[in-house]
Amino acid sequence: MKHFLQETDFAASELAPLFSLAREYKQQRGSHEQPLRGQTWALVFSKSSTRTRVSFEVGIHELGGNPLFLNRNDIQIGRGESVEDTAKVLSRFVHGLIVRTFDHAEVERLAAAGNIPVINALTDYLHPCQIYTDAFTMAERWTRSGDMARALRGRKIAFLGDTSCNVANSWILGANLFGMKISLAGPKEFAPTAALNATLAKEGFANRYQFTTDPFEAVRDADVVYTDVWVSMGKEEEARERIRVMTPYAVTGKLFAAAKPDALFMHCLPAHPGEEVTQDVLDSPRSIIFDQAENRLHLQKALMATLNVARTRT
């Protein structure tokens, strides 16, 4: 059974057809085939969401399926029933499972125990749907036709702020898969973790990123400047200290100008103007944050359709 739990669950050779399908769904929205017709896909969310929930629910509907939203209080997972038993039960009812939770091990356990595709819609460790969408959004800017994945190769992305967060982890893993260079800048205490380094080594990407405490060094020659919130869900008690130590890594107009003249600015949203990024950068014509948000719909539709084909062949 093919799942999408982390970036490397798709091989580099599979990216071009996936991105091509996402582009087709975007261009033909409302008139394309509906490969999930007659199916129900469940969304099991332990964390609140705007873009992730809406894009998946709309996407399932547009592919002809029925989205079934379940928050953690709606079901017995982890309370009156084991994760494994939950996976086995849901596998008898639905055709796919989209999970947004805290512990990454939970999505791995659901995938291992069930017999339906599982998509990681965010854990505290990784956010692969966001990174694939970001890569698709970049490629969309850099190529009009042909192999979109090829447009990413050799490009440089600079990530600023909390470089140990789930989006940073996913971007380090994803950049290596996409053939990109990645440079990260943040406080030493928020450097990429040993767990992330172990994952990279397992995937054959050991030491293939740059970490620095100098934000201007990180953005030098960057094609994309990227940041994320400094205070993620569950970290609210650390807010004051996080903001204090990360303030030097805010993406200001001056810092953005130190990247390539045509560099793009990206943020997975929601943004906090005046913290991780200034309003003038968010409003820049080279800011493509709402393209990112829209493309969650199209890329995730391509993911679900592709995983559904793999499911029917199993």
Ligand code: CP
Second form
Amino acid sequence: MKHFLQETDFAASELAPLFSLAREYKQQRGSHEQPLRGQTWALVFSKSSTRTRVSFEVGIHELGGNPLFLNRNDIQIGRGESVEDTAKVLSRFVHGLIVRTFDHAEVERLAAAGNIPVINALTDYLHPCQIYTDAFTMAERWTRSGDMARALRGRKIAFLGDTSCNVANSWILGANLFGMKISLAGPKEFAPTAALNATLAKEGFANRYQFTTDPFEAVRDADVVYTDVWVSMGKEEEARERIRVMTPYAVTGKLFAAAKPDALFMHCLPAHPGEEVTQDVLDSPRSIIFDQAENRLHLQKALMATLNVARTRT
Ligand code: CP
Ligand code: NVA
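Counterpart to the form predicted on its own, namely the form predicted together with the named molecule:
Full assembly next; the chain just shown is listed first.
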């Protein structure tokens, strides 16, 4: 069974067809094939969401399927039923699972115990749907036709702020898979963790990122300047201290101007203007934050269709 729990669940050679299908779905929205016709895909969410929930629910509907949203606290897993029993029971009813949770091990256990595709819709450790969408969104800017995956190769992304959060971790893994360079700048206590280094080593990507405490060094020659919130979901008690130590890493107009002259600004959203990014950068003509948000729909539709083909073959 093919799952999508982390970036490397697809090989580099599988990216071009995935991006090509996403582009086709985007261009033919409303008139394309409906490969999930007659199916139900469940979303099991333990955290808040705007983009992820809506893009998956709309996406499943547009592929002909039925989305079933389950808040963790409304089902028995919230009262202690095991992850494994939950996976086995849901596998008897639905055709795919989209999971947003805290502990990354939970998505791995659901995938291992069930017999339907599981998609990681964000854990404390990784957010792969976001990163694949971001890569698609960049490639759209850099090539009008042809191999979108190839357009990413050799480009540099700079990630500022909380450089040990799920989006940063996923971007480090993603950059390595896509053949991009990645430079991160944040407080040293938020440097990429030993756990992430172990994942990179396991995937054959050991030490393939640059970390610095100097934000201007990170953005030098960058094609993309990227940031995320400083206080991720579940970290609210650390908010004051995080904001204090991360303030030097805010993406201001001055910092953005130190990247390449045609550099793009990206943010997974939700944004907190005045914290990790200033309003002028969010409003810049080179800010592509809402294309990123929209493309969640197209990319995730391609992802579900691709996993569904793999599911029917196993
Ligand atoms: N970027 C993202 O995943 O947004 P949501 O938390 O709104 O789903
Ligand atoms: N790092 C953020 C991403 C939100 C989409 C969080 O986990 O809250």
